[in-house]
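In structure tokens, one chain follows: the form predicted on its own.
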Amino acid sequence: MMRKQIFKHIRAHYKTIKGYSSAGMESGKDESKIYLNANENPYELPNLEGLNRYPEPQPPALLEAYAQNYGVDYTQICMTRGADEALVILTKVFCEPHKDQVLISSPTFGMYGVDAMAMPAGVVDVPLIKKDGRFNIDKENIIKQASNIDNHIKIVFICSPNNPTGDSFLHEDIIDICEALEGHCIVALDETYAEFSKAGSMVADLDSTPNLIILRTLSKSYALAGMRMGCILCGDEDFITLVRNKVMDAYPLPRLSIETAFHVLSPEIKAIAQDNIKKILAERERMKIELEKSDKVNHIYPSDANFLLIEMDKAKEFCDYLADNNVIIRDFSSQKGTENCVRLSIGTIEENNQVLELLNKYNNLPTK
């Protein structure tokens, strides 16, 4: 069943083509051994040992951390350049050009759509319902759209915590759509904030939830931006393997990116990033309230990732004035569902005492 569900929305090509079998995919790595199979130059140059050799696609041991630390088998995992890439991967492998589209609920996370139309893929957008000062997903919209055969929706695409608005949806409503949509279409729920959340992740319905997939990344809970890793869960191993075996690139993760995931998922590194995300989470709720006080913030969106949604008097004119004091956030007042609004990732102690500082500035300027 859990097969089939995945299976029946793949694009037909993919089922039967023959992937690429690199070097590495055939031998493994093994340092007893001596590899003359991938035409690497034999040299190591300076300070850079062991980088003229490519690394292993999704080296064992690392898919073995993965899992450890998301709850899941390591065949349920394939490892991805950060989640953006996961997402580029899931739009290919499931949206024909031309004839399949995906469902977006804005505002939300921009590459979307933005990945679907470089297919080409159409996007359907059911926007998120704001009400009572928060947004939600529209549940019945959602569903009636994407299992609407005419609309050709491939994926329904979930982002909770949602970027930019903060807001963790339902985990019921969540279920509820994948429920609704098995055999309609798969659920892509990213889950890049939930380290931050009250609701936590839906690993665990993985198993028992046909058509749900779930993206995650090390980029923000871990502080590994700068490496690009990323992961997709999924409860069918035979889309795992179709996915590591026929999508993926020969050598799709650096070695310097596998070398610096094995370490911040090591039980003395784990323990500081998860202290970090306590500190965030402290000067998250220190900045709503700090920023409440002023006469020019409106209105603060409940928040359950790293960042908080700030609608305010003249927003763009409020992100110019701190970059030109060299501090810079995200203006988000133009874009439809968060008119008049900023965004403000959460920093150290230090610089968050610099952005109020900068607005107790801007209030006392004289008004033009």
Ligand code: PMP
Given for the second form:
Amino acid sequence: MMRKQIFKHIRAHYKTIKGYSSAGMESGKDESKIYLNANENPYELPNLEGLNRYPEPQPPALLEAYAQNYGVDYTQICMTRGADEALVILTKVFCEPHKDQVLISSPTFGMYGVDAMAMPAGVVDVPLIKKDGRFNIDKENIIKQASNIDNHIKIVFICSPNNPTGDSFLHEDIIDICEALEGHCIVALDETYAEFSKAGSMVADLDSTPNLIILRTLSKSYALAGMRMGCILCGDEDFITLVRNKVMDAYPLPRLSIETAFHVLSPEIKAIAQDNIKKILAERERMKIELEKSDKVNHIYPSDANFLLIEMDKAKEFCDYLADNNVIIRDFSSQKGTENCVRLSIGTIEENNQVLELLNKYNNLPTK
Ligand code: PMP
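What about the form predicted together with the named molecule, after the form predicted on its own?
Expanding to the full complex; the earlier chain stays at the top.
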């Protein structure tokens, strides 16, 4: 049952092609053996021990650490180079070029559309509904569009908490969408910001929701953006095996990224990362209160992530003013749905204070 749900949507050739079998996969690694099978250079350079060798594609010890961290079985995980690579993989596995489409709900993370267009696959947008000062998914319309067979929608991307709007969507609504679309398509839930959120993850729903795939990353909550470590989580282990063996590159994860991820998921470092999340959340609340005092700020959208979407007068001018003072935030004012908005990532207390000071100065500038 589980298997059928996901496999039904996989592009036909992926079911039959043979994946690449690397030298490492064929021979394994054993310290007592001499390996002359992978055209590696036998001479390690100083202070770069082990880097002359290709890394294991999905090291079992790290898979186990991910499994414990995310609360799934290691057979339900495929580790990727950031959630970014996970998005490319899903698009590639499910979307037939020039035929299939993905569904997004704008304003949302831009890479869903970019990856689709690279296939090329089409993009159907069912925009978020803006009501009472917050954004929500248009559940009925998503179901309607994605179940219309003429639309050939293979993946519904839901980002929760959503970037750039910041809020999470109700788990019940996401489950309703998954259930209504069973047999029609995959629901890819991007939980890049889940560790910051009160709503929390839907990982516990994976086993009972056969068309749900979840994407996670160590980039944000574990402060590891520079190492590019993310993953695909799916209740269907056959799908995970297919991705690992037939879709991923031969040696996808850099050795240093593997080692660092392992280190970060150790209990001591994880505890520090969790403390930092608390600091970021406290700062997010403080910044919201302080920013709302400004006459220039018209609205701050509710956030369940590590950033705030701020609607203000002359958003672009404010971004430029901050940039002139060496503080870079993201201008979203020219994008549909986030007109007059800027997105501010929550920094350290000192960095945030600098934003507040500059806002104060900006407030007092003579109007142009
Ligand atoms: N999804 C969302 C919603 C994001 O905001 C980002 C990064 N900004 C990504 C995925 C990619 O994250 P990673 O660093 O894990 O590739």
